[in-house]
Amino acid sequence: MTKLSVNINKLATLRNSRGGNVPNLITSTKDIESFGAEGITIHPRPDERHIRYQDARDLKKVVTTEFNIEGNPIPKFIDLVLEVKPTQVTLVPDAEDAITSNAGWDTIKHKDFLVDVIKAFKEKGIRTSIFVDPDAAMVKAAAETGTDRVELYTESFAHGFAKGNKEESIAPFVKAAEMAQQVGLGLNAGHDLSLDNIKFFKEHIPHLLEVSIGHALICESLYLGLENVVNMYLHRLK
């Protein structure tokens, strides 16, 4: 089964443009938790703009199911996961003033620098997954890094889609995904996932331990309810 990992970043970029504590992130997680999700996903970045590094030590305290730090590993992200020691870290190279996620790793150009990341947080215990394109070179290449699992970003998926483009939007994932099995690497997936296109994706990507979802679903649960809207989810991941 996959298992759905909630994004609550924009929970936090909610709570931030009023300056209080609402919605508070700490009720939220639990309430997302108690609807059904099997993990919680934030990725702080540099400024802060929507998650908080001390949010990620908050949350510590409370998520009791899968917890999973987000972002690009400068040294302030490096100190933050290795103090929360949280039960995933996804590495992202994202710029720090980039409005989202756009790209993941050359697995190959930046092999030595992710080989020594990871090896100081699985020495914490920590899993370790690295955001790749759908690409099975750079799949085939993070398998040399040492770490536990990959993260397609499946941006290009979604767009794809909703184009009418299934087949082919897919054909890179199916590849990749089968890549990551054969070099032993464990499948996440995540970017612009929703209700929608869920389901096919899943039903097409062999061995998807994990999709983090965040923007759409937060979108969905304004007309649907939140509780409502992470358990469609589960539904489609069944």
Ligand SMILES: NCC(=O)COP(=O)(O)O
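Remember, it's a predicted structure, so these values are computed and weren't measured experimentally. C-alpha atoms forming the largest set that superposes within 1.5 Å between two forms make up the rigid core. Positions refer to the first chain, counted from 1. Compared with the form predicted in complex with the named molecule:
I218 is not among the residues whose C-alpha shifts by 2 Å or more between these two forms once the rigid core is aligned; its shift stays under 2 Å. Remark: with the core as the superposition reference, the CA shift of A12 between these two forms stays below 2 Å. Superposition on the rigid core between these two forms places the CA atom of V229 2 Å or more away from its counterpart.
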Given for the second form:
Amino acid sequence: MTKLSVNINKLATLRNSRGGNVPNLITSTKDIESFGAEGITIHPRPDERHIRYQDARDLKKVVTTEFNIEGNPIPKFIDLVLEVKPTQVTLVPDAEDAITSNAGWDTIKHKDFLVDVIKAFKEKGIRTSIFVDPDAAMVKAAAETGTDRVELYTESFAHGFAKGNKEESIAPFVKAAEMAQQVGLGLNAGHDLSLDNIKFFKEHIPHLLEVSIGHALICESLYLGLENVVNMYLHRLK
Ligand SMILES: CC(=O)[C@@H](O)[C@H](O)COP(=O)(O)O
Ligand SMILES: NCC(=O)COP(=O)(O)O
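Given the form predicted alone, corresponding form predicted in complex with the named molecule:
Up next: the whole complex, starting with the chain shown before.
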């Protein structure tokens, strides 16, 4: 069984664009959960361009499924996660000026740092996951940090899939997933997963515990909702 964790960063982007509180993240989160989602993911970035640190605190009070906070473990982020105590923290090595996450951890080079950070989170009962490229060596080394899970960075799969290179793009993920199984790590995945590619990914990656999906899911929701909403306006204008 693979859990769907909905990443609500894009709802916060929309909210922040007008300076008010629409869409309301609290109401949206409750609705998303009531529609069946099994988790809520947020990725507060240092510039708070979408999710604000205060959102993490406010959401913690209402999330009834699995709450996953992603981010680069800079001191400010570590403090926030230790305060909020989500179900899971996903460590992502993103640069401050990155448009979005664009690489996984080098778990060999940064092993000592990851060991320390993971220990601090696990002492507070927070499940840990490390964002990694689909590279069996990185998955293997992740196991030595004490982490519970890894999250496979699926951008290369999504792009290859869109170009029609399905088998070629899934192959490294199959190997990385096998390694995770071998070294006893739980397996998550995310980035650019969508209605188009999720079924193929799921069918080829056994033991997939969780996917976190944001950008495509919110774009698809807007697009698939357009006809309904346009007609609701037309009805009111009659
Ligand atoms: C780790 C990951 O792949 C996602 O969290 C992604 O980075 C979403 O972040 P943005 O919404 O800021 O692009
Ligand atoms: N961990 C990946 C995530 O939360 C969502 O990534 P995306 O679907 O916005 O690319």
